[in-house]
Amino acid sequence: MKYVIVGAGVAGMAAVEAIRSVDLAGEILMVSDDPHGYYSRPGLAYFLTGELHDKALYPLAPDPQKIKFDHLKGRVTRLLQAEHALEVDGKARLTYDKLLIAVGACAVSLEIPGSKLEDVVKLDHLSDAKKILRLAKRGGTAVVVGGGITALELVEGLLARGMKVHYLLRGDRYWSNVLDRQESHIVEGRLQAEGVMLHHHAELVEITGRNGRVNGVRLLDGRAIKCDLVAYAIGIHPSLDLAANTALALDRGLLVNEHLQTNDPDIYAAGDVAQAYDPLSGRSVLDSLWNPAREQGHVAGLNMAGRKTAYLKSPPFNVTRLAGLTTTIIGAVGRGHDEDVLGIARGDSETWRDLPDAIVAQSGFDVNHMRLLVGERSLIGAILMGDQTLSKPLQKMISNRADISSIRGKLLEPDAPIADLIADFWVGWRKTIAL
């Protein structure tokens, strides 16, 4: 059995070792256009603010001597379903039994007047990580443009390196469909206390250069601000053109049923471009998440090497940092609609635009905040800013649709002590789970 696996992330690797679990003698071929191999994209974040070097964004990867596998640094440019084979650089060819698409989502390009300039940058790979440290400059100013996580991250990682940041927000608040109101204003308020320049109801119509370099870029509104930089994070799109021209199904991604295998039986997919059917909810669904492409990863690998095995999606669990604030988002907690975060690169689920009526909040300072939604019997999401004791417990609970039936009233009362309620159930519930 030949197996090829295109696309060297997570998802690859964890279906490289799944492979390698069932069937001991299998070819294994992975293919990567990527010049920096497997490497982690959350830690882009902490390599941006000089708090990861670029050697510790490199996990451990499964070593090809022990378990057995080649890799070929190429780009597939297309697949011949028909002949079961690929086109790697327009030229070579190779020939497979069994096929895994794991080539990942990109970043939505920013379209207007001057986005082509050099000093013009996203975080999509650890490529543009490198060009933004070579052009961020100490006492500089920039612009960054977006609405959720990536864009954040990018605030901060300018902040770190001196930079002067203008930070604009198409909406009234930061990321208003994952957040409430008042998580928002943390967030706000702390990027404001370091010293970044807010403007809401901000829409960048024009990036301005001179000599091929930006500076300065123009609002909708008629108002200009003088800059070095501009960085922006509006979303992912998954990575179609391997799929374009053959009979594949799509919708946003890649189609695949509960076993990541496309509607051709040979054919599989995991990770950001598959867009995987869910037997729980009965709905095909988008992640970006670094676990969830790991795990479609393994199951697609198993199902491969002949080991029929589900994919399960579990409820979102996101830890993240949020303006320095360690935060945990569990399950279903967001609301509304916001163009920025269609996608949200590293940190966005479909499931948290799903919500039930009872919205439960709790918080005391700006860095110990949690709020809980709770639907009839379990709770249905969870989020922790600062103090994370409870974060693992809530994953649990929420996971294995805990009945809280027993504390629900109690939560739902004005002022209820949420923490302590649920502390307290999780003690003796955790005591049946264990019997």
Given for the second form:
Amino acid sequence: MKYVIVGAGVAGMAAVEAIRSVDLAGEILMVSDDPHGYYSRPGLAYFLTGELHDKALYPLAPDPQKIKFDHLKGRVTRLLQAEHALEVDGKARLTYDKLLIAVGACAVSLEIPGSKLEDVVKLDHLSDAKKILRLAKRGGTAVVVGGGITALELVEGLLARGMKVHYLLRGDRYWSNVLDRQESHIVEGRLQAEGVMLHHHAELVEITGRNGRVNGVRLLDGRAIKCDLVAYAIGIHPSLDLAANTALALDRGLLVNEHLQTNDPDIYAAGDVAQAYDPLSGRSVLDSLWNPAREQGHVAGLNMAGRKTAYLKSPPFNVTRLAGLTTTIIGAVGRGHDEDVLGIARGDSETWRDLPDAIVAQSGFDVNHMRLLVGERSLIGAILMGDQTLSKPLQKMISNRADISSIRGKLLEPDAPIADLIADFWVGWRKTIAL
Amino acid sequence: MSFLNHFKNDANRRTALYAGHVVADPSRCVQCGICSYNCPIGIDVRAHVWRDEAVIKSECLTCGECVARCPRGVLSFVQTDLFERRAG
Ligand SMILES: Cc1cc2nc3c(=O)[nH]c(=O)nc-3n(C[C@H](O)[C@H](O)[C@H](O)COP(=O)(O)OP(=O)(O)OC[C@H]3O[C@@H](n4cnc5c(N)ncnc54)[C@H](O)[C@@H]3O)c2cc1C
Ligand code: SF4
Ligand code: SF4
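Would you mind giving the form predicted together with its partner chain, to go alongside the form predicted alone above?
Starting with the chain above, the whole complex follows.
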């Protein structure tokens, strides 16, 4: 059996380990085009702020001495489904019996006049992060556009590197389809306190330059801002080039069933590129999250090696820092559309915007803030900002659909002490369930 | 307090020394490496987390550096049960 895995991200690596746990003899070949190989993409944010050295970003990849597989550097340029073959760098050909497409997603590019200038940057790869640091060394002023977590990571990274930062928002607040008004306000207030200049209803229409270098931006309403660098994070899209001109079923990502299999039984997809079927909601959704990518890679690998395993999507979950404030986002918490992001952003899940009719229980202000989305019998989502004591309990309660009927009424009373109620409930509930 | 202080290499969030060992919740981990990077004796905490193993190494100082610095709340101490240890 010959397995080929395209992409050396976490999904690809998890698949290698899973295949080897079942099939000790088959040949495994991984092909990837990132010159830096396998590293932690979420860690790029900490590399930008200076908390990490780039060498520290490389996680423990499956050790080729212990887990036998071959790694080829190159870009897969064509998939020839009928021949079970791939073309690498436009020439070399290789064949597969089972193929995993784990090519991830990439930033939606900014298409306005001036966006191809040298000092216009995004944050997809380690090479992007290195370029940002090189440019930020010169000091000066940066303009950041976009939304979601990555835009803030850019703001924080540039600020930590000593640049003056303007942050442009198209709408009236930050991350409006995941955070509520108060939460956006908390984040914006903290950014302003650090000296970030926020501009609402700011639509970037042109980046101006001189001698190939950025010297400013122009907004739709005529405003102009002088700057030396423009960083954007306006959303990502699954990398679907390989699926072009094939018979693979596509929607926004590569469509896969609960075994992570595409409509071609010998081709699987996992990670940011896959739009995975969720048996609970009956829909196929995109995530851009590290742990789901790892889980999907693992399940795809097992299935490729013949061990039939279903992927059960757990409620998407992220712990991140928003303007320095540790924030946990679990399950369904928002809805609608965010003007700053096209489709999905990094560290994001479509499920977060899938809020069914639920009632909100909310408490706290400023740095210790909690919002719970209360369903009929269980919690369906939560946001926790600041103190994280209840982060793990809430994650477990939501993913296990703990029956909260006994405290539901109290949670929904005005000014209910929801943190105490959850903490007390947790103490009793955890004993009833093997965690 | 300025949030930029989060990015500085001081360790004022350090947890006190503990009779215990470091355990992980791998589903929260993004393999960023901050824990391994900051371990004063070079234990690869991140690799333990990937394999869902506790750090039960006699060299571990239980200094709490990795627990305090992990930005995702992956790591925590569990108190070593001294009674069980004696019994075992
Ligand atoms: C700045 C940033 C911040 C993030 N923050 C968070 C966060 O807070 N929390 C969280 O959970 N997730 C976060 N993520 C998302 C997380 O990193 C991804 O969900 C995860 O890395 C997806 O893994 P993957 O294996 O699917 O794809 P990737 O890691 O993108 O790997 C894809 C691989 O495919 C290769 N490739 C692509 N096309 C080809 C081709 N044609 N031929 C050969 N090789 C190819 C690439 O070189 C790469 O090796 C963040 C990501 C970024 C960039
Ligand atoms: S610091 Fe936390 S998230 Fe980062 S690798 Fe270590 S355990 Fe994982
Ligand atoms: S507790 Fe201290 S010595 Fe032990 S693994 Fe963590 S950082 Fe290293």
